[in-house]
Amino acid sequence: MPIDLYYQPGSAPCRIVLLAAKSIGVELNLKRTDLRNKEHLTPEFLKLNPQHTIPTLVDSDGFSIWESRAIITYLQNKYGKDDSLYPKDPKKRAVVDQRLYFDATSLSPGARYAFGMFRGETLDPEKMESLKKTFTFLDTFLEGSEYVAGDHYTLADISIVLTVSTLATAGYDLSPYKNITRWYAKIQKTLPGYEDINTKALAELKEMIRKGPPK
């Protein structure tokens, strides 16, 4: 039985799962889910995920899990060939977990807010200042470190690069953060499938931005 992933390619959380699966070496049966047509609200989908969100993963035994960071740690724990992406050492794993939670609770929410500039929204200066501080924290994490949680890339890098790349494409200036800029240039070349999975989606996003906010 296949491992199904209900997703949309334009969704950054969905691309987190696609990139992680590529690094883990897991084949996914992709099930494109049209939210505009409410395919996530069908009785069949609600049985899989009562929160009706994507990405949603359904393993070959029928086990379902959602939320991108929960999905990628599950895939690694079950199918990973080694622990380089998600170390078994408690201290090293704790650092990866901290970075994942940092992305989920600080970086990604701030990025979603700042992306309102694409929609022509007036942004709250205090919230933008908070996002600036969050990026400063990330820059500090990378001080003297090749990747966000150590000397090789992990699931944390995969999660965070999707947030950073989406914001950078929307026009957020990364130049004040020398460590993030260095890391960002390197991780794009390091991650298997980055070009096919993320760069193409970001090009489509850039075209949307070029056309301007929706009327």
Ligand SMILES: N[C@@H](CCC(=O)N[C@@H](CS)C(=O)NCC(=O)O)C(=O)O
Given for the second form:
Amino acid sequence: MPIDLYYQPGSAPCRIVLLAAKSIGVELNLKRTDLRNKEHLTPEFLKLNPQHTIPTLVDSDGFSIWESRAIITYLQNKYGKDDSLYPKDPKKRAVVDQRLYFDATSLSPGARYAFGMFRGETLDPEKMESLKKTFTFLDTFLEGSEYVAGDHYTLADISIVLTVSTLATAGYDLSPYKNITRWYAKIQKTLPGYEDINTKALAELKEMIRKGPPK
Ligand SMILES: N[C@@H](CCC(=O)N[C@@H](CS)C(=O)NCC(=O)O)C(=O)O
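Switch from the form predicted alone to the form predicted together with the ligand and print that structure.
First the chain shown before, then all remaining chains and molecules of the complex.
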């Protein structure tokens, strides 16, 4: 039985799972799920995930799980060949978890809000100031550190690069953050499958932004 991933290539959290699966070395059976056609609201899909979000993973034994970061830690725990992406040492793992939760609760919600700028929405300066602070925290985590949770890349880099690359592609200026800029240049070359999985989707995103919001 295959491991199914319900996904859409344009969705950033779906690309977190695609990239992580590549690094973990696990093969996924990709099931394209068109949100515009409400394929995530069918009774069959709601049985798998009552929260009706993609990505949703259904393992070969029928176990289903959603939330991109919960999916990638599950895949690593079940199928990972070694623990370099998600260390077993409690303290090292805690640092990776901290970065994953930081992305889930601070960085990516801020980035999602700022993305409104590129859809022509007027943004609250206070919220944009708060995003700046969040980026400054990430820059501090990277001070003297090659990757976001230490000297080699982990699941946390995969999660965070999706947030940073989406915002950077939309035109958010990373130049004030010297450590993020250095890390971002490197991680794009480091992650297996990055070009195929993320670069192409970001080029499409850029084109969408260039065309502007639908009339
Ligand atoms: N925090 C979630 C976000 C998932 C999410 O919001 N996915 C969007 C697509 S990018 C979705 O499924 N939206 C449809 C819905 O919520 O009904 C994750 O990381 O997996």
